[in-house]
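Only one chain is given next, in structure tokens, and it is the form predicted on its own.
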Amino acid sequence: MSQIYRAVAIDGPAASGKSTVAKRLAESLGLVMVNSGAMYRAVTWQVLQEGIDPENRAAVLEAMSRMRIDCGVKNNLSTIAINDRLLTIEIRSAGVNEHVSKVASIPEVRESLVAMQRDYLGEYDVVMEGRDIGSVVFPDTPFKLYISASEEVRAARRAKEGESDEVAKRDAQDSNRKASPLKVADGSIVIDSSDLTIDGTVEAAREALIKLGWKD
């Protein structure tokens, strides 16, 4: 009998704290944490490296067809490599921040990367965070959380991290795109992290999972 793996889906807007919560939650539950956004960022980084206009859909897709994308796991965290280059800090650059929503809005890009995201569940129990995990990637999982925070709080968090992308602009781009827009997936428990510490948000997430039927 084959192993059945479980997925915890965590969605939310930029700088809501979902990545940190997902990582801490995965650590506490002994699961693999997958950052789906890193995949879109990696493709965007490569597109920019090749001097391609991120708004040129045909050129982006042609470039992506030539990319060798490898998704892995190291120390229970997802990794992403393109053409044998493991990408880490590069994908947090200002240029990637500015253009990732454009690349991520291309339906064919999302289709390809969603398939890679789903592949993780063939080997691991995962906590996966992003913007369409509960609605598109794993719509059937009962374990769905949506981490939110006020625009002001999220902008302050971005500034503290030394990043300059405008959260309001990202919100509009992610929520209004035709392909897999950011939204609260059916069945999600919403956690507002505006006035919570990271520890408090993680604890709220654990309590929400228990309400959704999670058992260690």
Contents of the next structure:
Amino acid sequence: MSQIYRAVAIDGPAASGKSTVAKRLAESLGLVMVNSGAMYRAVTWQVLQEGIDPENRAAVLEAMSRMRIDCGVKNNLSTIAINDRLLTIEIRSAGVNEHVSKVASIPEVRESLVAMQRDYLGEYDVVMEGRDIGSVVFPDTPFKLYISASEEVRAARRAKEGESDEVAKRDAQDSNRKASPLKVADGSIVIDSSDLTIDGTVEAAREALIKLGWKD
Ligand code: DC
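What does the same protein look like in the form predicted in complex with 2'-deoxycytidine-5'-monophosphate, given that the last one was the form predicted on its own?
The complete assembly is shown below, putting the previous chain first.
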């Protein structure tokens, strides 16, 4: 009989703290942490590298059809490489921040990346963070969290990280697009991290998972 793997889905807007929570949960629960946003960022980075207009859907899809995208795992964290180049810090650039929502709004881009996201569950127990993990990628998992924070708090967090990122604009684009918009998936527990420390948010997430039936 093939093994059944478990998925924890964490969704939320930019800079809500979901990556940190996902990483900490992965460490304490022995899961692989998958950053799905990194996949949209990697495709966007490659598109920009090739000098393609991210608004030109046909050109983006043509470029994507030529990309060899490798999703892996290292030290229990997801990795992403395009055409054998492992992408890390470069996908956090201001240019990628500015254009990623456009690329992520293309249904065919999403379809390809969602398939790669689901493949992780064939091999690992995962905690995956993104925008549509509970609603589209793993709608059947009982373990769904939605982490939010006020717009001011999120903008301040990005500024502290030294990143130029118009989170409000990106969130508006991610929430208003037709294909798999950011929303609170049915069955999610919502955690507002605005007034919580990192430890407090992780603790709230752990308690929420137990409420949802998580057993070690
Ligand atoms: O999580 P992040 O901020 O690194 O994600 C970057 C962008 O990727 C985000 O603005 C929208 C897109 N994204 C998405 O559409 N769906 C996901 N599951 C994850 C990210």
